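Next up is one chain by itself, shown in structure tokens, the form predicted on its own.
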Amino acid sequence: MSPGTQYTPYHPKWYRRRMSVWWWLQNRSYVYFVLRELTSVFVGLCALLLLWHLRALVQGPEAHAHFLAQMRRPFFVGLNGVGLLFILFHTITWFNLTPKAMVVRLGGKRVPDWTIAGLNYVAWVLLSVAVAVVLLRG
């Protein structure tokens, strides 16, 4: 080596292939994956809105009544329309995903994945019975 040589890092420029922002739309099990994520801002702005629900009712008749009135107006019967919906597909891909994120083993053998997801089914639509027959009696 001479004393006047000088060395510099060589940092190889890595070849990466350009990626459109919509890339999730090539393949549906990404277009699910994509909506079922964007769908849980939906469930959290439902909760939000029982929350402010549960407010009302503890602060009086009269703050129940203005909180009713509210949800009258055409933007919250608007927003609680697509909520509902987006709900519903935010419950039923997940339903649907369940036997996939938890395996269950009765005997040493994996359980049907039909039969998991049928399960949460049944649980919802027992739940949501429930749910109505208690509210559409009182």
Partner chain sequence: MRPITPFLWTLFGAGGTIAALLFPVHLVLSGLAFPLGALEAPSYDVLYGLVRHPVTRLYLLVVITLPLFHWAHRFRYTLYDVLQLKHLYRLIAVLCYSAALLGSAVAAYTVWRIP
Given for the second form:
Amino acid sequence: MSPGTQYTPYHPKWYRRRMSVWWWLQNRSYVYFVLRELTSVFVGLCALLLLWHLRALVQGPEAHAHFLAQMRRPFFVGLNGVGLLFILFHTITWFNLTPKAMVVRLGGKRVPDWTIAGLNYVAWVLLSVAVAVVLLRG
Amino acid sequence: MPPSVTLAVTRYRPEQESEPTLQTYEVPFRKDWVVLDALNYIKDNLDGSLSFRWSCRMGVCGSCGMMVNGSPKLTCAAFLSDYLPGPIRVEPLNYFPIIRDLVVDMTDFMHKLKKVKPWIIRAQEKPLADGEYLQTPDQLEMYKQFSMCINCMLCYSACPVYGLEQSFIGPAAIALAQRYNLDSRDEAARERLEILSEHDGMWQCTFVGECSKVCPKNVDPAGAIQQLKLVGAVDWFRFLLPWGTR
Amino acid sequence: MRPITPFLWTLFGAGGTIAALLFPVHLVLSGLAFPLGALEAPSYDVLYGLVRHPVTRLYLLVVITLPLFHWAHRFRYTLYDVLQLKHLYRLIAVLCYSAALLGSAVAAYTVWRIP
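Switching conditions: you have the form predicted on its own, so give me the form predicted together with the partner chain.
Expanding to the full complex; the earlier chain stays at the top.
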């Protein structure tokens, strides 16, 4: 008898398939899901990048110049480029899934998903502009 | 239009073989036939020993769910013409133990449905003489979507979390819990939230989202689970409020 | 004991929202545009002046710590699902959240010690 066969009081013989370690390659949605989940790695790295930049700023002008020089190295340019793609993927998937978790009702009717997602995108644009203005204008 | 199409169907006869195998059948192609029609053709004309479940043939009973070319489908709604040129792979629903051929064991699922107490619970039943519990159309709208479930278990077969962890209470059961939580006549939302907050409850879900995509009734179990997580998270912070302690 | 999962999920959600809203612009500016000279980078003194402001300090603390907890939570589940490491449940949880805590502690200390 194969190891996949099990017995229960009600059924003579069961067969249970084992889940492959490669289950997430078996269809496109699962690959998409795993890529979406892996954005967290780049979110973490981006937080560390900000921390590094902050520490360089606090340590003085030389440390800050060193930080900028490091960022010009091909390794970091590549990492930041790939990271940006993943973080944009995170942003888009996050906004699009927000209305699934947040149900807003106005006057007894559910606010449509695209409105909630749309508000997220508007906030994104506004905040990005605000951060850029503060940084560029000092 | 081809004269015929090949179906590769899972056979598992526990008295004969220790693992499932695929057996191919050549069935006539008709453009108004669904996979279930082809299976019935096999059963009636080619091989009477093939076992599978079906009943209504119209997407209501939820018993003919199978994997068609690797995706969970109601076979009564999966047209042969969408899978040309074939062969079309028909297998039992993923992640459930196989009893015979295309028939899976649903005992686990039945236990899970029952676990979320899917019935209206009142703190105090009102006497019969006081009449029905009335509901406005808006109150009905709150939960209607989640009440459309036909227990076909396609969502479980689409859920890798359930595949990896059989103890996970799963999409349909959580959506059903949400259906009663949102019902204005029900008063047991807290009780269900506690059941769903257990180790094998909603926090296991990683929002793959496939359950909602494969649902033939647009129940959106993935949405229900995330909404419940939000309720659970807000509930967790209640102890910070002076009036929130239980 | 109160199960802590809903709290950790809240951190995951808050961190994910902050990362979605603010990380693209920060990464484009600090990681690419300024070092590569695509945009004229603000001088050291300007940036330093910004960082010293109490509002900026609070902002930086939030923007660094919450996304770290977002990572810890999400990555932990990715390890369970993709690598099927559910049996190492405790070890993975401890490692992930400890890493996030450590990063947060460094961030808090740095923000605190800005002269």
